[in-house]
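The chain below stands alone, shown as structure tokens; this is the form predicted alone.
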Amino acid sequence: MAENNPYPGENNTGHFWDDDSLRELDNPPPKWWMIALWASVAWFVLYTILYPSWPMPWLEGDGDKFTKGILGWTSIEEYKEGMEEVKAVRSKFDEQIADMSPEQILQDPGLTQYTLASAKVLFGDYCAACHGSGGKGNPGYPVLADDDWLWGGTLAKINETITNGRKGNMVAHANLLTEQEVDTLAKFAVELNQGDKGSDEAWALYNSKGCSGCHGPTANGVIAELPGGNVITVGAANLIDRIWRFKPGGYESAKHTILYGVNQDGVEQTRNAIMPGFAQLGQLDGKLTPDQIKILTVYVHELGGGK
């Protein structure tokens, strides 16, 4: 092919295509490209000398089998240094929070913003598995992002809930009520949930069977209201707020709860509604410090517009 080269004197390889309009040249790379190439090779060699690089699986022992580099750098050490920097920045805020109550924190916009931001990690680690991301509530667990509170939504009540946990309790009425009474009360719960006032007959049965002792005289889950927004409650559901504690709600769901109760020992179909106390758990189970509970209290309070 070289003998028939139509471009004699040109630095080509003798390979031509498309009626000789395309040809392969044999020019050297640009000087800048060669400089960059050898500079990258030099940098690679220098890097492997300075930093951990080459695997050495033939070495004996169970330790790290690679070259360590003359600088002694490790990703773990860099991580630790970064964490110390973060702690130094956060310490001034954490020291203030340690000496303040949740009420005082909410009066300081800057500390409130810091508390809400730092609490997201705690909430994700300890609360989101049940209450969902952002408190939206996973199936079978209370929503924290609304203003409906079983045990009260004040800062004091929320702190008490996180600290000591909660265990709902409702007697199973399968052996205490007639089929007709269960039917009447289940329909009554649905009517109240839908905004209906309920019949006089249903209210009479509600009061005579002791339902008001837990769900309150107006069926809003509050036994008595105290000054300052505090309430006396035993964690019974609010029947007039259009929210169902146990999904999917409706007549059958209400009937099931009436028949089998909540957290009843020995009752196979009873509802389960238990929250652990995070100050009572062991260290491996997720025990929280008082300051962590305080931070979560503020976070949960603000999620649901606590009152």
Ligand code: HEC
Contents of the next structure:
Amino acid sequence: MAENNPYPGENNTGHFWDDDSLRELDNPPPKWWMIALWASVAWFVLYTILYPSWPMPWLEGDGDKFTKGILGWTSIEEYKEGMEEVKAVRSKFDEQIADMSPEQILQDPGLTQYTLASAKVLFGDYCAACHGSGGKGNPGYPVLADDDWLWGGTLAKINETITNGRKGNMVAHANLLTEQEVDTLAKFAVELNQGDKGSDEAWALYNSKGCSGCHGPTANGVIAELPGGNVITVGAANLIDRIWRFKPGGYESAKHTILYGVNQDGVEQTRNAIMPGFAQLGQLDGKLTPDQIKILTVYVHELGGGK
Ligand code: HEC
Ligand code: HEC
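What about the form predicted together with this ligand, after the form predicted alone?
After this comes the whole thing, all chains and molecules, with the earlier chain placed first.
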């Protein structure tokens, strides 16, 4: 602070530094700044009158402990209104879908898109635990994102699968075949899986031991093909598609399946392969409505490339 003000004519505050060359002036702030200041004060006052704002923790009771604002606005109400709007849009789609068959849904690109988006969420909640996200499969569970089907990939078959569930059945052959025969058939399964034709001897064994009764005459898992893309199957694996249903696949894996079968009660090492029926499940276990099953049918069908 300087003793004598060296700049008496100036509106300084009398605070000087740096050999009096640096000094504090007492200029009023610029007008725009003052306007902005008072505008924000006004905004603040108005806001606290209109909207919920001041906390009032000293209030008695369990209710809201803050000023409510004279507009009566609450974020929860706004959220609810938003949800009502979404629901209104959704219910329009949902009502349409309820009256349509999966085939009809697929003919409407907009509805198909809506269906696939809703079904994706359902699939994540109810199916992905076993089938993997997007149906990519998990060890022990079939891949749904391909056009290789155990039970048939038409809309009707997929709907049937999800509604009623599926339980493949293959006899345990440990007591029905000699070691030599099991070896021949396991090697045969590996050959077929690699795209080889398999020897006549192995085919003869395959036919005479009843394998063809379930896996079909060409071993593609289909007993008979019907017009219109429908097939008759008992859910037996396709042995010539280069896909191993049971991991890790290969000789030992095939031998294991042949020896102990699939879903055989009382056979300890049997393969377990049960698809739950989602219309039959209890409410708490994840029962699905026919409409939910319908949109999942469309979704799974499209995952498989629509085949
Ligand atoms: C507890 C595990 C589990 C859950 C959950 C599950 N699945 Fe499955 N799913 C299976 C098994 C195991 C199979 C194979 C059955 C067989 O081997 O015969 C299967 C088979 C299928 C098939 C037949 C595949 C084919 O190749 O023919 C479809 C379609 C299917 N599941 C769809 C679904 C959908 C959609 C959901 C959800 C609503 C779902 N699954 C939930 C275990 C499950
Ligand atoms: C009663 C019907 C039935 C008979 C008979 C049958 N299978 Fe199967 N087989 C199935 C079913 C069902 C599956 C499992 C499909 C599923 O659940 O995914 C299967 C699976 C397999 C697998 C596993 C394929 C893989 O990709 O992992 C092999 C290998 C196999 N069978 C070979 C045979 C041979 C060899 C015979 C004859 C000795 C035979 N099966 C007889 C129904 C049958």
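Rigid core: the largest C-alpha set superposing within 1.5 Å between the two forms. Model, not experiment: these values are computed from the prediction. Numbering follows the first chain given and starts at 1.
query: Is it the case that Ala224 and Leu281 are in the same rigid part, with the chain moving as two parts between the two forms?
result: Both residues go with the same rigid part.
- prompt: Rounded to the nearest whole degree, what rotation separates the positions of the smaller rigid part between the two forms?
  reply: 19 degrees is the angle the smaller part turns through.
Rigid-core-fitted C-alpha displacement of Glu84 between the two forms (angstrom): Rounded to one decimal, the shift is 2.7 Å.
message: After superposing on the rigid core, how much does the Cα of Ser75 shift between the two forms, in Å?
response: On core superposition, this C-alpha lies 7.0 Å from its counterpart.
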